[in-house]
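In the form predicted alone, a lone chain appears below as C-alpha cells.
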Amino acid sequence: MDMNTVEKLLTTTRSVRKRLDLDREVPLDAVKSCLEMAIQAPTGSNSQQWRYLVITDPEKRKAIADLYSRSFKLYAKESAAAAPKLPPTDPRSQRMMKVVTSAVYLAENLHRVPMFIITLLEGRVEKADVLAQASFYGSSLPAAWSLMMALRANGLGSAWTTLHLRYEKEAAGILGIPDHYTQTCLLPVAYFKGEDFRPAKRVPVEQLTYLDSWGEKLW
C-alpha cells in the first residue's frame, strides 16, 4: 500500500460542516462506489444487517432537518449548562467555540445539504445489556466510518450526526422505516469547498495509551 495516501486519508477525514457546498448537487452515482466500499466492513457474526437510506427529496430533507433543529436547541441548552466555565483566553475555550459555531451552522443549514445518508441496522437493542449493545453498534460503526473515508477520497464531505435520533420514531414515519430497524447515524453529504484538510490537533498518544494496567504508561 502507498502509506502516504493511507496516512493522509486517515488523518484528514474530518467532520465537515461549514465547508459543505450547499449549492452543488451530489449525483447518486457519486455515492454508489462509496457505499460498495463501506459494506466491505466487518459485522458481528458476518450478519451484514446494515441498510442505507439515501435522501435527496427536498421536502423529506427539510422534515428531517426540522427534527434535527428541534433536538439541537435542546442539546445546546444542556451543553451550555454542563460546560465548564473557562476564561476566553483558555485554548480549550477557543476549541469549544470553534466546535459550537460549526455545530450551529450545520443545524441552521442542514435542510440545504443536498444529500443525507441514514445508516441503519436490523434489530432493536435499547433494552439490551451492554454486551448486546456494543456488539450491535459494532456492526454499524466500521461501515459508517469506511463510508465517510470513501466519501472524503471522492471529494465529498460528511459529518457523523445523531441529534435527529431524539425523534427517531418521527423520522421513521417520515421516511417509511420499519419498526424493527434502528437508525444509527445521519450523514449530511456534499462536495466540500476549499482545496484540502489538515490533520487535527490531538492530545499526544503517549497520554492516552496504557500497558497491561490502567495508568501504566506505555511510552
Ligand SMILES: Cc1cc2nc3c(=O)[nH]c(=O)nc-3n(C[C@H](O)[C@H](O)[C@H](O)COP(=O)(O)O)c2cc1C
Given for the second form:
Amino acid sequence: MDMNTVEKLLTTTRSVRKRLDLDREVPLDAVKSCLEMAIQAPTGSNSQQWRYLVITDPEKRKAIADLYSRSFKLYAKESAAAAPKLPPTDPRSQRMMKVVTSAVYLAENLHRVPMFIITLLEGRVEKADVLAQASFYGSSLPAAWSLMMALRANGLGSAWTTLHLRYEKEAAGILGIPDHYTQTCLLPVAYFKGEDFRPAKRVPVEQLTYLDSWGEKLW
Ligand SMILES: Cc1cc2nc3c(=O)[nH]c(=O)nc-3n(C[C@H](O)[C@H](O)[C@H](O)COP(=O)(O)O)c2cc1C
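Other form of same protein, the form predicted together with this ligand, not the form predicted alone:
Below, the chain from earlier opens the complete complex, with every other chain and molecule after it.
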C-alpha cells in the first residue's frame, strides 16, 4: 500500500462545514462508488442490515435541516451552560470557538448543502443491553466512517452529525422510514473548497493506551 496516501486519508478526513461548496450539485453517481466501498465494512454476525437514504429533494432537505436547527439551539444552550469558564486567550477557548463557529455555520446553512446521506440499520435497541447496543451500532458506524473517507478521497466533504436524531421520529415521518429502522447518523455532503486539511491535535496515544492492566503504561 502507498502508506503516504493511507496516512493522509486517515489523518485528514475532517468534519467539513464552512468549506462545503453549497453551489455545486453532487451527481448521484459520484456517491455510488463511495457507498460500494463503505459497505465492505464489517457487521455483527455478518448481518448487513444497513440502508442508506440519499436526500437531494430541496423541500425534504429543508424539513430535516429545520429539525437539526431546532435541536442545535437546545444543544448550544446546554453546552454554553456546561462549558468551563476559560479566559478568551486560553488556547482551549480558541480551539473551542473554532468548532463552535463551524457548527453554528452548519446549523444555519444545512438546508443549502446539496446532499444528505442518512445511514440506517434495521432494528431498535433503546431497551437493549450493552452487548446488543454495541453490536447494533457497530454494524452501522464503521461503514459510515468508511463512507466519509471514501467521499473525502473523491473530493467530497462531509461532517458526522447526530443532532437531528433528537427528533428522529419526525425525520422518519418526513422521509417515510419504517418504525423498525434506526437512523444512526446524517452526513451532509458537498464538494469541498481547498485541499489543506491537516491532522487534528490529539492527546498522545502514550497517555491513552495501557498494557495488560488498567493504568499500566505501554509506552
Ligand atoms: C458521534 C458524533 C456526533 C457528532 N454530531 C455532530 C453534530 O450533530 N453536528 C456537528 O456539527 N458535528 C457533529 N460531530 C462532529 C464533531 O463535532 C467533530 O468530529 C469535532 O468537531 C472534531 O472535528 P474533526 O472531525 O475535524 O476532528 C459529531 C461527531 C461524532 C463522532
